[in-house]
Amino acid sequence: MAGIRELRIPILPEEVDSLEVGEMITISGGVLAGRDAVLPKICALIEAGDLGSLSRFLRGGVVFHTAVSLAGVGPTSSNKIEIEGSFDVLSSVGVRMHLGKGSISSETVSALARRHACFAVIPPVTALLGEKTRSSKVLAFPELGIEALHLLEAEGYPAIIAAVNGRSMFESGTNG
């Protein structure tokens, strides 16, 4: 594991499968930004078969657990019920990476492995991420304000792979 791997969105299942826990990466491309207010709404659309044009942003996509405000973006805790509960559903339609902070359960680690998806932690450094965010626009649920679903154009967001292929940095011996 030498250097930092650069990933571009869309991310392919085989790219996820080749990642290792603890690997440092950068992410570039259209990152979806959403947290506990909007992710359950997206899951409800998926379950109703009513994603419409949002589906193109999910296939091979990255969901960053954050709100978007004038202060910038920074990760929120990914183990909140509304957020962690979205991992499997979002991964089932092609989301390849969930990006946030904090530990996730062994059940979620296993679900990610089944779906060829992963979880990466991102440093809570709003100033750095602001520098690496080229643009932001609301895609859905504008009534949620800063917690609406946004599309961020990222260039080199730094992260560390925390859970992939049934393994996690949060639990020893997790093998899926």
Second form
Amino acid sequence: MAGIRELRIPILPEEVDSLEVGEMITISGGVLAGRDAVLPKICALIEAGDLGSLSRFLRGGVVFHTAVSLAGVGPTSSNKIEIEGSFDVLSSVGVRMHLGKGSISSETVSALARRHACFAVIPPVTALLGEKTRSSKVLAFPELGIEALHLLEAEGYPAIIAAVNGRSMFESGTNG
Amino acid sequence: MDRIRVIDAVAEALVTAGSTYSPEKMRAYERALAVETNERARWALEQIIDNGRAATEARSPLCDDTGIPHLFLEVGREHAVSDDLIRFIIEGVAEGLRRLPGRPMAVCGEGDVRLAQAEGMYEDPSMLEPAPMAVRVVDEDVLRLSVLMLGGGPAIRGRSFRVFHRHSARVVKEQIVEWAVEATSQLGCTPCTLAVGIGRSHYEAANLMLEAQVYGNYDVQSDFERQITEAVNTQGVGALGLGGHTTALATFAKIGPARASGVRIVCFRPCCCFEPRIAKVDLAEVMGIG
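I've shown you the form predicted on its own. Could you give me the structure of the form predicted together with its partner chain?
Complete assembly follows, chain above in first position.
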């Protein structure tokens, strides 16, 4: 569709810097999927300097806040403590986009800007996302089941940029 | 055989609830899209509508959070409910969760282990127990079961709390609007349908909130419901929090009995853009006794 920017993973810092709040995008490539249970564990690995081979998936990566099950995928609220609390640490090792739903705090918006990362809202359209998910596999913490860290092969996930470059659509006056 | 027919009918109702918008809901979305001028909100509404069409066609989940089954049984005067029938209904829910398929969300263990989710979840989606059933006696010649699938996001943002009404319905409405504005700005899965139950205890209010979802109608709104919806929609949260005119499609409210006191207990749930996910089946008809 005209006016929709197509992003492919890995995403470069300068690509993030060129995005604008409210911009519609599509995302293709290897998207990481994780939520409340696994993201704090990934952050603990980062803080312990023990990320190992996972680092190549995080650099330039996109983290989609979802479980992965036979029911499909769809965003959970990104403003849950365990999820929003992961943004800064994950961005510090090169995650460029956090993909979910709900509003995030101004502190998180600022932290994302410092890291050349952004937050995008993906509609909770599980049936449509199923048509755009080519494959999925578990990357880490398989004992967490549907909440394990998964790698999804995405082809054109729709999203809209909600926070980037220190601005967000959750500021008053930008949401009208 | 009643058992097999009931299980199949309940299972199909659950699949329908998890995969299909009612015609009234689709009309409500079409009305919202027709008046929406915000480009981002129009995009979000179109995505939500298209998702409904795709899920209905495939009979696949509208949302990956397929929800916790809640059951509402209306019993007509000439009908009896046996323990066997209740067991068949429960079996039907399990079968429906396998067919949809439901997201495997039943947590293993008991007590502290279950609370901490320390032993993970069952892989079988049918391990998810339905919530305790709500029952009403009705005048119609029916044995009608409503299957509702309640997701987690609205549960996080909902609440049950006392309201000191100061002998004014306006005070109660304003409190509901205040909660709704806060909840919808955080939820992400808007436009909501605001479900409200008002009673004398927290249990009664929650039960009435479920009833409100069963009887609520997008095409026919009471003044109480319409005033709440309109007040919430002035806030501009909009579809998926992207702004625009429609934060709430409607309000479904059930005002129950009142205690002679200065307090009302209000249970409020900001049902997400796919909810109420509901389907109804007349079990009397299924069993050939209607």
